[in-house]
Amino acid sequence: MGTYFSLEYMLESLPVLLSYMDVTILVTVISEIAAMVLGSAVALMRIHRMPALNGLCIGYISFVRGTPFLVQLYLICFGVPQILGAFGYADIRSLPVLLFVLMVMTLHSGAYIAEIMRGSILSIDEGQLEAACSIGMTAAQAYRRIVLPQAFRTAIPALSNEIISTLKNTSLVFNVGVIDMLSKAELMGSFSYRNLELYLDVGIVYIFLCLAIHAGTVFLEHGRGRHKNQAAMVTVE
């Protein structure tokens, strides 16, 4: 068994791979926060059918949903610097590739979050928006204080799935030179020839990260349930 699989090497390698987990978490957290802002803005543009912007948003969402993530990663990380370089912006190539990775992750996740939030916002009774405006709130205040908080609570399960999808997509960033857990496993495997142990380590780490996100979703879901129950009690009283 030791010839084909070494549990000792697997356990020894795990701390090394965990030291690169910060890249995975950093990319996921920053890109998802930005994607939620972008997705919410795009959703509102589509709901209100803003001239010109609505068509642009539809094209953006269609492109992201219709092309593989890896193609988008290559287009942003390699294509954008090349295009800008042709226009004289040579300094763009000196920027860290991680910035381009965050950009593509935000754009990719933002398109899916836009559709999630659009459906969630449309599920909120329009009367709440009208009532808020009737007491002197602007449309922006009504969305910020009343509509969007409810929409986000409704969208928790779908947003959780999107965060998990983004987390797993981070395993592809090694294709553009970012050193994360998977790329470190590749490098270690090229010297030790113990790829199975290393890939199992990476898989286990991703499973625990996904379980942590799921646990957070369950916690928020329970909080949403308590909020509904309290609201129902107030209504009855």
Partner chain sequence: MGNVIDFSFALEVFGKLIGYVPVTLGLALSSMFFASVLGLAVMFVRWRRIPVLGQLATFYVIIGRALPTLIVLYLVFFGLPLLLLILSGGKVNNGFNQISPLVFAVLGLTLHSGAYLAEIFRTAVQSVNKGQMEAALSVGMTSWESFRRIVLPQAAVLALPLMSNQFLGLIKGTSIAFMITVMELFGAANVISSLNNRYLEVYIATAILYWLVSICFEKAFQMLEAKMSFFKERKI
The other form holds:
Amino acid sequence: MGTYFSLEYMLESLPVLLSYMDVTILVTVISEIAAMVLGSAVALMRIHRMPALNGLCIGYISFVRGTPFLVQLYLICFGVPQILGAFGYADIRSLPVLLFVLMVMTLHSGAYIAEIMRGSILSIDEGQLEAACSIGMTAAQAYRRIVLPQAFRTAIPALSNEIISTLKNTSLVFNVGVIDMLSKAELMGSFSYRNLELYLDVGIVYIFLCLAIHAGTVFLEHGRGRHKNQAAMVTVE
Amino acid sequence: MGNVIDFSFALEVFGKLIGYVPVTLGLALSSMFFASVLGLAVMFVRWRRIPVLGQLATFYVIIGRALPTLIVLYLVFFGLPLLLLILSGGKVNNGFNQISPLVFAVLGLTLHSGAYLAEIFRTAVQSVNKGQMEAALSVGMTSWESFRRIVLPQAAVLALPLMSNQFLGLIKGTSIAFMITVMELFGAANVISSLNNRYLEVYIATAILYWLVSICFEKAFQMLEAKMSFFKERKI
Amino acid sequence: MIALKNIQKSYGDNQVLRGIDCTIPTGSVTVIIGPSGSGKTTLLRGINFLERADKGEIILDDMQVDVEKATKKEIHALRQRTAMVFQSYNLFQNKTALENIMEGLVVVKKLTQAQAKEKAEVYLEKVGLVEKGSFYPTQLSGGQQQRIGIARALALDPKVILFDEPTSALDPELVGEVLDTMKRAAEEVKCTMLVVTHEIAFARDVADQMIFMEGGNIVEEGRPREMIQAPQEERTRKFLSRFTLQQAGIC
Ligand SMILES: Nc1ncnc2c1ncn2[C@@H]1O[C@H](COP(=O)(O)OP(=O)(O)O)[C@@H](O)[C@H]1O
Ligand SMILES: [Mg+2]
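Next up, the form predicted in complex with its partner chain in place of the form predicted on its own?
What follows is the whole complex; the chain from before opens it.
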């Protein structure tokens, strides 16, 4: 069996691959934070039906949801340099690819988050906004202090799923030249011909990261469900 | 400046790429079919709490949903030949080169979607009111009859929105199959773009094709949902 | 005839049924009353094995089932001979009113579609809902749904129908139509009925036997009129007093 599958090699390679995990986490965290901001903004534009912008947002969301992440990734990472090249930027290859990747991931995740946030903002009772305005808050204050925090809370499970999906999308970015676990695994595999062991390692890392995000979500939901508990107590009385 | 986008080239590419849409759809439809069967079986095993098998099913659902599609495809692509090799004691050695990568792709996508569908089905079955099963049993049906005739049809309708979402995801997910050398829409796009050293036109055409397909199916599912929800809340 | 012998059931430390014995003769109506939590629902669900009791015996005509040792086959046979009407109706949501009645006839009684339809229409008529046959449950009022539930049970020709508070989920103005339907089932179909209800007037006018349960025990049983007018046990008197007061107020 050892000739076909080497557990030893698998264990040996794990630390090597793990040392590339930081790229994966970094890309996920940065693009996800940016996507939350973008997504919330888009959600608000849609809820308030801002002229022109609303239509633009609908098109943007539909496009992102209707096309594969890979196509979006290639479109930006190979298409944008072609545009820049046509305008005379000779040095396109020197632009850091990571920048493009972060942009794609933000735009991609932002569209999904916009839909999530729109749903959860709409689920917040309108009375909350009215009450906030009635004590003299501006609309912006009311959103930032009252509505959005509540909306984020209801959206936690869906947002967590979205973060996990972004994390999994990072497994595709080595295609455009980002050096991460998968590109390292591919490189190592081309010497050792033990691809299965290497991809099992990468798989284990992804499983671990996913479960960690999931555990974090559960913790967040239980640790911070204060409002709901209090409401329940009131009704019992 | 004039050569940012070459429209005639774009049009030509679009025509070429349309020919690969059936491959993508075939991949998505067949994977969806097998994944639904797998998902149903896994859901049923967990629902009946069959010992060992039930735990294995739960393990599969957790792992299957935690792995990126690409990794699943890679594990199948590199793992399956090895597994057969080991199981056959080294006899089945060659011949894997003759197996179409399509087979690996369908298998991988099935395993991946199956885990999601199993969970979707489980949630749907759980959200069917418990009284439905009890009423069926009280009428004298066996638990299998009750499940098949009363619970399952209602669960299917509840699961429909999530299933259609899963299918739309699967259509897009097929693009990953190019990584194990499947010539579907995205794979073809890659070949054409690198042959011509033009990317923008090709990927825009590709995106539009995926977009159109997605929109068509989305609309179709919406119509189906409206048709199927006849027994859900529609008070007169 | 259905008879229960020493039915016992506990949930953990909570002993819900403490040895229930009773006999319901064929064609008669027995009403069970008792405060909430006294085990009435558990008893009915135990008879239908929706919940398995811990101990006891259920005798249904020539069938005798030991609750503890009942096999899947016995449970199924028992369920085929009994029917249940639920507090929350539990009509099959994916079937029309007519199909709800047909379902058991086709699947369990093995009638053909045509036979089942014919029979189902007869029962639809009996509960006065012929024109609602093609409606889905969500399109019917609570009272109509419960009448379909009763038709569904009656159509199976069961040895006994178990009713668990069939009117308590209904708006007050809809209670009457369901009670009327039950009354007709008792008088015209001569169906054996075991009814958990708090409709004392129904018990008085329709039932042959009344049972008062409390804390998992049968405290008292007897003829409804006598029990309502002169309960033997203090606890029965106390429980009944609020109903008689209510009725006194109304009359
Ligand atoms: N599934 C269950 N698990 C634990 N306890 C239960 C369950 N079902 C009923 N009980 C308990 O059994 C007792 C009797 O309940 P029930 O039969 O519903 O009473 P009734 O129908 O007379 O109101 C109650 O104390 C209830 O809390
Ligand atoms: Mg009860």
